[in-house]
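Just one chain follows, in the form predicted alone, and it is written as structure tokens.
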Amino acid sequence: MVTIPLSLYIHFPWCLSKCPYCDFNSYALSDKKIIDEYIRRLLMDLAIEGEAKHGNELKSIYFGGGTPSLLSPNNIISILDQIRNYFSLASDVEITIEANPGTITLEACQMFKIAGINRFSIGIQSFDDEKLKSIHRAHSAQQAIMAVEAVKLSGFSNFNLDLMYGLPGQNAASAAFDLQIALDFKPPHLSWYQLTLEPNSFLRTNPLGLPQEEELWDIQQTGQDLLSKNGIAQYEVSAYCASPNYKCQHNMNYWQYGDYIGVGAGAHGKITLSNYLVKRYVKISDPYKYCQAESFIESDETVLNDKLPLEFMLNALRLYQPISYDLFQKRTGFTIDAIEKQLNYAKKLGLIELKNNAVIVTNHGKNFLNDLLEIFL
């Protein structure tokens, strides 16, 4: 069987404050006391997962939250050296924090530095102070500010800043302000996506006035247009980057259909057995209950053969590239031809081109992303 390329995340799930548009598995930290606990449950857990032999170096290792710039360079120390005692990184292997202005400094970014993280990824939303009100984000404008300076100050070449658009009461005009201020930092990477108001979320059941379709549509059309005549390139639903080598290797692992390892409360895994079987994993949500069960694992399952070139599909079509008939085969064991039907179909309706032995979705079928996902469903 072909080597699957294999990452690891890993889960830190307190918050200064929980966001009300968030539905990730976070919380407020309201105790500090139990960090060092979580911590020393997240080593177990990797020694766990080290043991099991999951085989290929690691590609990419990401700490997401939550805010895992809530933890000390010590923590990550720590956390890394047990890593390197079970797993080989690779030499060029991509080490990503995300952060929230006012919880780093300068000093904090040079002692991560340090330890071994090279790349930042750093929520700012807006430079708006206004619309930070808004969304009730813990942060201000001048924080935010702050907060990349420091990261560019300690010498990260890579690093990512994650911005909203569709935020109340916002236009096209303001959304290209805001996003101009990002660009002006020259960052590598941005994450450029619209506030999505997620099912279990505190501002789903108490709305906003947020931009309608046609004024959506104009923001991400002025957007566009402004990132593009930046020099940055769009090769995500929701990722932009300045060149090929900043884009985020951890995420491109996800969209490929490589494997994960998932180490903390509600992380999730996806490992490749013999024969493509899939095993999918989720650990205990409850950070509470991580800390003292007996198993980590929440749930498993098994996904069989024939569900892997849909799964396949639904991945890699978030990409803005073209989806090689020689990948497809590698990551689930199947040709093409397995999936001809729904090709088909979605060249007919002008969703996608297939050409040179890949899928290249169209223009169409980039404005109508969520219509061709359906058809892989």
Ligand SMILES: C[S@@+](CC[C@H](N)C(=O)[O-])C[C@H]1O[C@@H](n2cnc3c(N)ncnc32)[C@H](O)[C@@H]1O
The other form holds:
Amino acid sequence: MVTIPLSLYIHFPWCLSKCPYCDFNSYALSDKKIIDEYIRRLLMDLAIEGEAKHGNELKSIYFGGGTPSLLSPNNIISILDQIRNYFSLASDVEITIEANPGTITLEACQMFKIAGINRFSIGIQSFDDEKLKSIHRAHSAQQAIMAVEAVKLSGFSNFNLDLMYGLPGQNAASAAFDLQIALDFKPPHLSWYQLTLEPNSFLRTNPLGLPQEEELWDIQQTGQDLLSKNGIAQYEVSAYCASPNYKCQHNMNYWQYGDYIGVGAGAHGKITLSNYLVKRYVKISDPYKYCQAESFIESDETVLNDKLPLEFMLNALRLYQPISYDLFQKRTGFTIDAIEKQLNYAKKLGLIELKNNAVIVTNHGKNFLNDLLEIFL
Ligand SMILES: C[S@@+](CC[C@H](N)C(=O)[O-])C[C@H]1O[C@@H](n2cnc3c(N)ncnc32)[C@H](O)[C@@H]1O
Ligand code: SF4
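Now that you have shown the form predicted alone, what about the form predicted in complex with this ligand?
After this comes the whole thing, all chains and molecules, with the earlier chain placed first.
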């Protein structure tokens, strides 16, 4: 019997407004009335997933979006009650909610805590009003500061701040300014993403002085130095933590090729069946259709087990920690020989080392991660 850790993702697809760089399944909320119907459907979706008996207890629950902090504490309570009706929860289950500063009050944070949320992830992006305006964020730097204070005052010891770099007009000094303000809050976790732009996105077609390659390199080096001097360790391409206890358990499960259930519009799921066959599915992505359709599933497929070794590597190589041969075997059912050819090639290029029964990405490999991933595509 294969035992794979299990997580649950719940998608809330609405936001205060749609950011011009955002490629997530999210929409500006124009009619609040839809939320009650959406919650009703989420509870049904959860019941169907619960009845499918995926087996294991849940290690983590993640309310993502969109902006799930637009939900009321009562909405969260009814969703968590339904989850408890159908699933058992690990004693140290991590329950995260993503939040936009424009939606957070001290009272709401306190209520979310009482409802059972134990981790906040706040989408700050920048503490500079000019930068926030340039990417059309729906909040100010002051609101971002107040949001972090509200989360801390409510007693959340585990929280994440999302920042982006590579913003219009940014240089190493202004990126360091954002990081320093974040660091002053002593965050247990930081996500520091490089802004990526879809080919047709508003910002790409109306460039506002986006930093170019050399500047970006400078920003990255300055930022990484600052974080490491402050005792914040990088453990994934964009993820940093103050101690290993604060690694995001939910994302760790994705990167270590665990299983996950997805409920809500456009949510993805991955469940390992017997003999290491993997079932993947996507829920209906249009939120209005999600509220009406007979079945929640938009598409599904079963991945043959000979695809698993490469899929596993594409996830695990993002992590800044050794990938043990043992974990490879536990998640894929194959011994490491299944990817011998790719490993030897990556080693020859100096992208990885093979040591102590583990694959270790070298500094060169970290700097050229896309080249490394391509070997396993
Ligand atoms: C799904 S969003 C959820 C947070 C919330 N909706 C918000 O934006 O405040 C998660 C994070 O992804 C990052 N992100 C979104 N779009 C991005 C892009 N095009 N490039 C880089 N990072 C991005 C942002 O830091 C954002 O906070
Ligand atoms: S608030 Fe977050 S999810 Fe919503 S549009 Fe902006 S980046 Fe995307």
